[in-house]
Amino acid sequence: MALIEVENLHKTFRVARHHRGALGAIRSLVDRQYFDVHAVDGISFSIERGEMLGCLGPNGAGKSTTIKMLTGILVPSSGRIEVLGFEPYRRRKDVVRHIGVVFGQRTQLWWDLPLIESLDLLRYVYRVPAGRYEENLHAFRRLLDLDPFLNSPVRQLSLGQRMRGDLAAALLHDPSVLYLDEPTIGLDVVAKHRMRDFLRTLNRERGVTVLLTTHDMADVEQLCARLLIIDHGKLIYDGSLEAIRDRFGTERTLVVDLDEQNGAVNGPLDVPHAREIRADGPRRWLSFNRADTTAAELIAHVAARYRLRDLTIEEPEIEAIIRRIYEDSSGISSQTL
């Protein structure tokens, strides 16, 4: 049985539309009309124990709403959710004992208390045995480098420090599942690198299942083998990063450095199944479709016609692929991969 099961999940919000008079004034409540917003519209997926997967989608796609239903914060309009065998909104106390949650824009730490006192308080909230709390705190102090600011009030911490504190707080009680909603938003490069290293270690050594929502494609590429892509409340892709490259990232680029010892090559390179899209002296960029030719075949054609010093293959950027999927989501079915 999967650790998390979601079947035909819906969440609809009823929103008021105000009517204004001739001079722009809002009329009385009697004249108010309502319409439905389908934030989540028939999503289904399952997550196995120990998986680390990314959930992508533009703003307003339904990612955060889905996370909140998985945690029990929101009640689904219809459909089925089970987390470790519990329905989160019905058995929230049972679910909370087994999950950790970090929202990038919010904190569960006490603003005016030193970080260590927040962690001590959360030990009692989660009823973590003293010995286990000390073991976890020792591990997180080392892995997240908490000691330099452990005794500082949370309000004095930088965003990166506060996020590391929130991660430690979310994991004190040894949860089986960790939900991360935009955990690297606003962080600098060093802070992002530290957080990704920690999450990899957490998943590898403790087997914690991680569901990550993010707009940072580097998070996905470095952490997640599987992607869920949500747009307009619908799941439009559920599969591996490699499969999404194969299907939608068909355009690749061969970068060659010409050996010009015997004279420069004038004009664009003439090679079957490729077109030169950029030139900078002896360096040329050749675009080709993997459906028309392989990289090995193209390299053989280029080497047969021109003297080369070096070459590399550039894969399409995952960000560009995801953008293309958003723009053409009507033709994509999550069942096709």
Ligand SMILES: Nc1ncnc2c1ncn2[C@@H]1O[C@H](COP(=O)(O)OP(=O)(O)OP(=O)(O)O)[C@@H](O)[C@H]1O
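Throughout, rigid core stands for the largest set of C-alpha atoms superposing within 1.5 Å between the two forms. Note that the structure is a prediction, hence the values are computed from the model and not measured. Positions refer to the first chain, counted from 1. First, how it differs from the form predicted together with the named molecule.
- Taking the rigid core as fixed, one finds a CA shift for P282 of 2 Å or more between the two forms.
- After superposition on the rigid core, the Cα of S46 moves by less than 2 Å between the two forms.
- Shown in the overlay between the two forms, fitted on the rigid core, is a CA shift at P272 of 2 Å or greater.
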The other form holds:
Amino acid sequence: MALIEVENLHKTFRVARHHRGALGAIRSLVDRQYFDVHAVDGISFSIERGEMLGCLGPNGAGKSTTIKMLTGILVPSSGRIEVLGFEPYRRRKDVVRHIGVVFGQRTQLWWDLPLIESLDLLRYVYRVPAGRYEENLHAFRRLLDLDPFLNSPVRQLSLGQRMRGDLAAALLHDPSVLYLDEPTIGLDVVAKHRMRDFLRTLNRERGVTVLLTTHDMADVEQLCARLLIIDHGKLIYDGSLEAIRDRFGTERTLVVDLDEQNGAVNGPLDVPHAREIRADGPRRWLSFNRADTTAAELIAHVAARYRLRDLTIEEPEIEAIIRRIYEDSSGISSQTL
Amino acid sequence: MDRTALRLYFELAKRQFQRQLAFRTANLAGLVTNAFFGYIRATVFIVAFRSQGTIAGYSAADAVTYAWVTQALIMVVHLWGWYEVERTIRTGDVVSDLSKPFSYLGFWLAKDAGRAAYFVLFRGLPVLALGQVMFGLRWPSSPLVWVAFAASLTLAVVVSFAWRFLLNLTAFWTTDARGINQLAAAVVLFLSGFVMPIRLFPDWLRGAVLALPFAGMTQIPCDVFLERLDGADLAGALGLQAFWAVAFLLAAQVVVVLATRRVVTQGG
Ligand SMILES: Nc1ncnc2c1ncn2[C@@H]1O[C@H](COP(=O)(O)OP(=O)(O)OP(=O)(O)O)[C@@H](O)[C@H]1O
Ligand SMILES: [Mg+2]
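Output block for the form predicted together with the named molecule, input the form predicted on its own:
Below, the chain from earlier opens the complete complex, with every other chain and molecule after it.
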């Protein structure tokens, strides 16, 4: 059986509609109206032990809501969840013993106390045997380079330092699953890089199953073999990053620098199966679809008609592909994708 | 409850105690305020008692001590202005407390015990010392009274905690939990006997108010301190406090279960 199984999961929030203005506040008291927000709207997937998944989706897609339900702190409206064989919201205490969670925009550390105090406390929270605790603390001090601020009050830590502290805190009890909700939010490039190194090590050496949400495509590109895309509470993609490129990234761009020594070319270039999407002096951008022609064919056509100095082919950026998927997805259900 | 659980709650209390140590200046400011109002209230009592001798069995010396003991207990029992749980619910930080394998009620009770212990040492005792220097207080006459007082005070903290905790939990359902807390504080101020001893209330009101849980938050520990209760009366008063402590904790646990069943935490 899979480590995590989610089947037709729904979460609907009932939100009070507020009347506006001072009188409105009074009206709201007597005449309450509600509307439903379908934060998670029928999601199914399963995760095997040892996987590392990235979950993408625009703001408000339902990622955090899904993670909260997987943790057991939010009760689903309907559907089935099993984590390590338990239903998280029914067996919260049993489940959370085996999982670690980091909500990137929050901290579980005691703000006014030295970092080490928060970490030491977790030993009692999770009943980690003393020897095991020492071993883990030692390992994470090294891997996350905690020593420089281990004895500083958490409120004095930089965001990156605090995040490292939070990661250690989520892992001291040897969880089999780690949920990370936007772990790289607000980190600089170096800190992001180190965070990714750390997560890779964790996954590979300790076999921790990792599910992370992010808005940073590089997190997924560098870490996750599998990608989930959620939008409007629906799972619109579940597969590998390469597959998404093959499926959606069919538009490529040929960039050519024309040799204009014998006079400039006026107007857009005219070649079959391609269309000029941009021009900047002698440099032209030609967009073409892999289904219509190959790069080699196209280059041959262009070279036959124009004198070229240089050329490059641009692969579609994964970010652009995802943006297109978000933009297109409003009307599409997961079946059609 | 096994030993490892007790150890966890002890460690939580210890950390909350340590946490408070970071706010030395705030505590000093609070101390000055408590002592200032202790001075004013004691002075008012002295004037009021000058013509009367005793009122409802309190002598002027009793009344002065009553004023200072209530001032000393303000932050220990923490009758008003406590929004710690409400804040974590409003901001959504509650998610990390809920994603832990411990009792949410036990977690906060332990933290409140640590908080109260801090305020006994760094607020209550200094305020009493200042009262002694300025007015001279009526101190318990035997170690046994101190023991009874310690028991009554502990129960007062538990009752008050469960009450505050319940009020804070309303934040799971309403965004106006602070308003509810403030409203409740105004009521508790009177019904706990903080503003004036419940024994001075009119006859028709007194009995009922003395049986309410709020009397256990201030009036009863003060009366124990002043040796107004002994024998069966003392046992009855402590029993009443214990009853309300258990009842409120049970209620709090029920509300926690209801709240976590429909946890609505704010923000991503
Ligand atoms: N407590 C709540 N009450 C009402 N609506 C909520 C609540 N929590 C979330 N929502 C709504 O549910 C939807 C999904 O929110 P969620 O936080 O899961 O999104 P997200 O994918 O994590 O977005 P982001 O990338 O911005 O963090 C949003 O429309 C949000 O407004
Ligand atoms: Mg989110």
